[in-house]
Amino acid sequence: MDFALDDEQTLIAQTVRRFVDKDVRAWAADADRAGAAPPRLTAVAGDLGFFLDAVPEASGGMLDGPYSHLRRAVRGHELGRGCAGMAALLETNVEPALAVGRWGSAAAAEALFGSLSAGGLATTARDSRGTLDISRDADGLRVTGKLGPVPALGTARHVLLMARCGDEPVLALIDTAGGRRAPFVPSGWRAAAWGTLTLEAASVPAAMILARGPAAADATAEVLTWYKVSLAARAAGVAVSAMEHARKYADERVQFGRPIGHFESLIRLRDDADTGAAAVRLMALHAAWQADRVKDDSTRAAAHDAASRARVMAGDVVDRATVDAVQILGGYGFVNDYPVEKLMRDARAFAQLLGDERFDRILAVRAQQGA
């Protein structure tokens, strides 16, 4: 077993790195307090491989033959330690563009990756709690409902919808031009593009139902493995990113004659975020491995069990890191002078988005209970 990365995986790190360190991080917190990213970023990324990564070659995208969710998670790291909101933004066509190019048809790829190829964006939401009104209509879906607040929103013109029409889960790709959109700036990843969709008896034709039923909830445990496995690699980004600023600042300020970074109990709650942003990471890496492997419903169940784990581990680990660089910084690491104050704002999303993760896995419990 080898635990090193590949050539390519090491530079995409490398790359990577050198665009959080010189361009994303330098740019955060003016985006930060403007609630949107520079306009420089879509030129750069794209530059870098990101948007179109998940894109079909012949669809006027880069990707040559199998998705690489390791390589994903790598990079993913990497951007959490630049700015949260920025990197959901560089992320955010990635399930979509997979899941159509994978389960959708010829008139949803036309659509989808037409628009991404175009410049546009796309993002992921899920009726966790299933407030959306949907009822078929012929062979095709009408939705009624609120969408989000979801990163990404704000701008994208597709959605890839997870729900249940009645007892029967869908897969299907919305259109937000069907709706109502409205941009939303939360305290967290405010670059984000963050946006809700209001949707009023919207058509969803046959074409864009990607999948129903049992294939549509296989198919949405794979979709959901790939967000969790994004989210836990960046997550634990930002809590390295949470302890070098600190690092740094308990470095410099001195207090009875000593930098305080020299302190034992400074000395220990650096110590213990830097374990759990490791383990997180490496719980990243392995549920990215294992979702490049899926190939049956055992294998498929393996990843997305993988995926949910590292993804609560990582939401406590990225709230327990930012939370204790605060500390460190003491009186100013509530000032947003410094990047921690940012940092545990954007640490909460981590928890939050898709749903509750400790929850989904007590009602799966249940229902292999009731069987």
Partner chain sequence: MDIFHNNPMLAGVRQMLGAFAKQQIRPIADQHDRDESMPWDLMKMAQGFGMTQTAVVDGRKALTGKDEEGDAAKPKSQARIGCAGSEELAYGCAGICLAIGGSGLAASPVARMGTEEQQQEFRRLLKGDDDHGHIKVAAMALSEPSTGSDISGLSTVARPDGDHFVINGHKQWITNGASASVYVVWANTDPSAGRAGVRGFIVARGTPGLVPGRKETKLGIRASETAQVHFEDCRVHKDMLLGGGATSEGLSDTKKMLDSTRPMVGAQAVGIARAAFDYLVERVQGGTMQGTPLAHHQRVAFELAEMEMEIQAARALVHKAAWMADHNMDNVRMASMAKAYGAKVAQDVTSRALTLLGEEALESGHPVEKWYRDAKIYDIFEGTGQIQRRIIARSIFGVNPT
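Take the protein just shown as the form predicted alone and give its structure as the form predicted together with its partner chain.
Here you get just the chain by itself.
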């Protein structure tokens, strides 16, 4: 077992950290207030290899060989330190691109990779409560209902949808032109161009269905694994960022004749947050490592379980860490001049996106029990 990052992972971490410290953190507060990422983000991040890193080289992207979720988790952790909203935008193409590369038809690949290579975005949505109305339509599907709110859907051309048609799981690529897209104003991740997509008996041709039935169940488990690993890695980064701000403040702020960082109760808050962030980072890296090694049913299930556990912890840890960072800053923590109230708002999506992780875990056990 080796916990050290290899040279390439180290280089990625350092490069993204520089980008975060120089640009992302500088842009974060304005992007949060404006509810949009700065236009420069696309060019700067594009140069660093974001957006097209999961698109095959042959289709205009940068992926040559297998995708590394471990590398993605390493960079996600750094991005989380910068801005959760911008991080979500920079990571949004990965799941659709990987899924279409793995399971998509030539037509799906052409549609998605064509759009992404031209600078378009794609996103991922999941009907976690089973409220979409999906029926068979010849070889394709008809979909009625609302997708999202999810990040990037405000501008994305395609959505990778995980849902069910009756009892049958399906994984499909939805063209947003077939529905009504509406922007969505979120509380956190405000730079992430959120949106919803309302579909009314929208037809999804067979060529855009990536998988159905048991194959779709497996594919969905993998997509969720990727997504949750990435979420957990970013969440750990947000928690780290919250505590960086809190530590700096606690070292300087004096009450009762000493820096507040010397009070045991605040040391405890910070230590718990640091411990949680370290645990989530390791869990995310471990789940990513497993995701890179999926080769059969059992490794797929193990990777998904690890990713799901990482995300349960991530949701709790980032919530606690950011709330406690606000607490440590006291009255200053509550006002928008200081960065921590944004972090507290940003923390919520990690537990709320794509459904309630604890519920997922319970339902998974019940499914195994045949309930």
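Keep in mind that what you see is a predicted model, and the values were worked out from it rather than measured. Positions refer to the first chain, counted from 1. We call the rigid core whatever largest set of C-alpha positions still superposes within 1.5 Å between the two forms.
Comparing the forms between these two forms on their rigid core, the Cα displacement of R180 stays under 2 Å. Core-superposed comparison between these two forms: the C-alpha position of R258 differs by no less than 2 Å.
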